[in-house]
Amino acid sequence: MWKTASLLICFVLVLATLGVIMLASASAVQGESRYDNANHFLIRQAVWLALAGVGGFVAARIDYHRLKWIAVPLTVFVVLLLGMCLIPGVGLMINGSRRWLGLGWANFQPSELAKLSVVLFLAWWVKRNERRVTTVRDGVVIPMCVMGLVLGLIFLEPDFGTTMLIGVVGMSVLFLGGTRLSYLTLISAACLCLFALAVAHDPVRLRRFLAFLHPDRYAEREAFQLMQGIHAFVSGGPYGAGLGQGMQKQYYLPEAHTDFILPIIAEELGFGASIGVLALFLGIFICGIAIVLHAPDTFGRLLAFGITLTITLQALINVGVVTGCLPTKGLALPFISYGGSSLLMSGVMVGVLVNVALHAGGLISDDDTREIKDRLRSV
């Protein structure tokens, strides 16, 4: 387990690595356009990259099994601040949607928050009703109106992306905590019934689907940004123009520094970079079941999955929606695009994934744990 733990410590540190070097390339004319400085996006950034190791750190170096005692309060915490993201005039409207808090300095995206609240109460639940989840009850009822309370609120944001995200996430882990497949099952049938009905009805949704199935009819205005991606894509081919010489950062691809930051990797950097990018998801994917195998207990093992899954499935959606295969969605790629509350929160999931890591190897003690608790009270 502990060179499970390094190898996925050395993924994160690669992919993170990455992200900064092309955030400066990808960044600098945004930056000096909208603030005249080419290094507006990289400094916050990093200040934020700072933060995600902090948070990991102390993440990967406390007792995971602690964090049973904050699941529900987290899960409270984090439904008040998504209902106040829906208040005018306290949540932030970016885009037409309200998905952000503004802290001054920067701005906070309490659905990141919730990516983790949701999977640490599903495994809580899970262990704490280990012997009745298979019941309508436990299994379904109770852990479905906590994770539909708190994907409602964020699908009025509206943010689709992320609520498709952490339904599919919330479904694993109760399939994996033992709740029946046919209760999922029908659910799911009903949850994505309402889902493209309520697409049906929005009309910018509905035209970035329309846009997805007929790029071509949509190319100057909800398919000009895939587009311009695919473009990069092409124009990279196997080897890159060379890093910082790309061409659709120049104000073709719109936000490149953001949700498109993978087809800048491929313009710059050639087509076996982004090849690259997928195999360090993979590594990550593969330490993380790793992990689910030798977590120690059933609480460390859905919570294990869960962040897993959650890391690796936007990765992959990421790259779905950037070539093509799947509806545009405002989702990050982990580690890379630049967003603070992403990788805050993708650092201290990692963390506390670490964490599981080095329990299941017995790297880490209750000894260990309650001496890291004394050394913080004395800080």
Contents of the next structure:
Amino acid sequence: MWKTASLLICFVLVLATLGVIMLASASAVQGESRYDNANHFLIRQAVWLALAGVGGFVAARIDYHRLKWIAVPLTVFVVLLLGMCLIPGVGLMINGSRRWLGLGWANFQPSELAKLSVVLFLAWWVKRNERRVTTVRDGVVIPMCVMGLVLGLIFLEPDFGTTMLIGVVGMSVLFLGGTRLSYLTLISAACLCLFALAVAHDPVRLRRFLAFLHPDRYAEREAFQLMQGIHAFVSGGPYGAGLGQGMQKQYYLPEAHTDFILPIIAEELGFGASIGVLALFLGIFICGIAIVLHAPDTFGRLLAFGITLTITLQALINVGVVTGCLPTKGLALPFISYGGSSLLMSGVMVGVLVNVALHAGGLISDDDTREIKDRLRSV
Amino acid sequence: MSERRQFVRLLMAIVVVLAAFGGLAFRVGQLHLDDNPELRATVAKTRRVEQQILVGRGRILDRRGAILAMDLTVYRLNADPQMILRDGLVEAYASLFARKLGLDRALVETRLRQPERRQVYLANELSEDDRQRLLELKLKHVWLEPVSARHYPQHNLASHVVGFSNTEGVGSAGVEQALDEVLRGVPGVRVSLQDGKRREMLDRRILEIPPQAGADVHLTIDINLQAMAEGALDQAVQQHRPLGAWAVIQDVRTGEILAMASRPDFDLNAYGRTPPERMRNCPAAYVHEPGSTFKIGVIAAGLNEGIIRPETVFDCENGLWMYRNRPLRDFHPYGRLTVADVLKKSSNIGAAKIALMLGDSRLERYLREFGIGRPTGVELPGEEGGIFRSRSQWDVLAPTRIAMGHSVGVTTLQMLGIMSAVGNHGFLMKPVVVKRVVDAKGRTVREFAPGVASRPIREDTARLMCALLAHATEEGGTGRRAAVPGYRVAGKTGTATKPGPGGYDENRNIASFVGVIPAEDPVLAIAVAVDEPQPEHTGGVVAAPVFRQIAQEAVRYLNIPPSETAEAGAPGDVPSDGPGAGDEEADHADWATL
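Which structure goes with the form predicted together with the partner chain, now that we have seen the form predicted alone?
Now the complete complex, all chains and molecules, led by this one.
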């Protein structure tokens, strides 16, 4: 699996490089106007990128089996952090959402950590109760309760995008782990209903949803970003306006450096670049699936699957939003969008994935794999 | 869970994700590569910003450079009714503005109670002082917008000539209207891209056409002469209580109008509150029957044709002449009068006989040469051409009536033209009020050179007419009240009864006087008309003194040397006054009973 891991790292590095270049272009206007420094976001992103590299390296060096021991403590820790976010005065309120914890020089988003912790917890749980996951208690009630607690807290922030993402990834992990399809379908339907109810009762989200359905009617406000995102793709055309020449970052797209960075890439570099970004994520997905297939054990397989799906789905949802296929959500484009916590956690997740790959290729041997190999040999 | 079933489940997940990838790739390709003409147009429209660069209007100045019209920067007070209503501050703002700016409280409140509007204006022309006071208050819901407003520093002076431009900056009267095109200038255009906050991006400018500032218009009007004319008119208005009164001073040699005054007048800065009838520029726009002043043209024609001489004698029929069974009267009966005396004493019968001698064809030709029946072409809007029917429509009595200035409609400007032509060696000059147009860079872009409209009479005829007309202002002439001490004045009085329902109304007259000064070498031609003076109504009593007042001040102001003696410089053998002929038309009306 050495080649797969290398390829995966390559894809990630290409994306990150493209991300830094485009961030330099996309964030200059906002940085200049908000902080009097065109490089404000670029410098921070570079620091976070370095941290993410370190995080990924460390994660790749830690035997992923040891992560079993931190699955529960990490989940508890995440629940605590998410709880803190909701306490006024402790959690930072930005744009009407309490998603951040202040760390002095930077803000941290616990829901990013939650993505990893939920995957880790579910992988650990399914592995621990391997044969009993088909039962209601072990396959549905307990994992769903834990997931529901985390998701509920994220939902209250509110951060519907991340809730949705973690929910879908969690369900998929359970699905692959062996939970009965009928239970999952039932629960998914129930969750969707709850979700729809919540959206209907939140005027902001409801308008966003309606704006998604009728962009022209809400073009002035709710659908403004959506329309501007589409405009960026259209005005980019096949060849793009040229690096730095984009117009949409000039206050047309308010989140040009975060969630809506792909339209900037599309406008400035054209069709090739946007398809290229999609292709790179597809590459990451394929590498991830390859690792899943070769994972030495159920825990590794589920972990790799959950991580691959988290990264890929997040990218897909982001692309879907900026191209007007999905209602607006606050989800970043992994490795490219500005955002420290997201970048750091993405790095760590890739690290874990690489570690699984290395184990799968037999490049690292330890007690667990030896045990499996022995068993295989005895069979 | 078997490995196989898990593999199937994994496969299902992979298929879903791959489908999502495919769909998004298709969507991205569609957005990038399709034509999307509508979206492209929307994008281009959103980004493009087109600004008009407005320029100030040019100034209007008199011939010496005194400013008659100029642009000032004033401020328009705007407010945001939606926000004010939301904050419940309507009454507070209304009372504040009523107190500070003297605005109408109720009006402000009405304007502010429009919840759907985000911008209304509350006051249009706030001065710099008002602006400072408002800025000190630091109000949240209102803002000031600088606009340029037209200001007329001389207020009423020459109001009919200068005219005004309306709030949209379009010239709507006077020279402001006539030369609107050059005064207005050409606004520039700036096309560039704008950012999402609708601010122009200076580094993405596509096109810039610089504006062309409005040009200054220099008038031929001299504000001092204008003030003299207006002062004299004001006195006459006070004395005679007429409906209106007007006077024009023209430079005989060039045709330049030095002053053109009309009563009633108005303050140009308050044109919006002025009834339109006060805005009429009577000298150019009021058509009336001229009366006796018209005899100048008829007699000049006779002299020019050589059919009469100054000493030619006419039988004036003792005041009543039956021509074709219709009576023609002189109010004061005369026996035999020379042509010179016909002019001096203003005999209708004498003038009628001269007209008949001339014949219709020559009479019409001469009068048309004198500019009757067509506008003079002065650069003022609303100029009338008068009424002068062509010969084919005349009845048999027409020449006798035309001879005494009836059956024909003229403007005072046309009458002044005849008088000027007599004073200018027979050349009829085109009257002008605009001397030149100077653009913002100081280059003269248009110069109005004196122009000869026609030459109705020879030089010797003109000299002769001057000499004859000079007698009219001597003792015994109808215009003796027009005499200016030390100067010889050539001129003619006129008293025209105005037509009313059921024929001419003796009690309603237009009293007029046209004349040139000095008679031996005319410099200025001045016309005065007073509409329905009461109770005195003749040109000799009402208009001639106005002429004298204007002329007296004007010659002093212009340093025109006095005539050497009252007799000197009078050419030709002019018959002396007949005894007992010192009476003038003061007691008469030279109207015709028809």
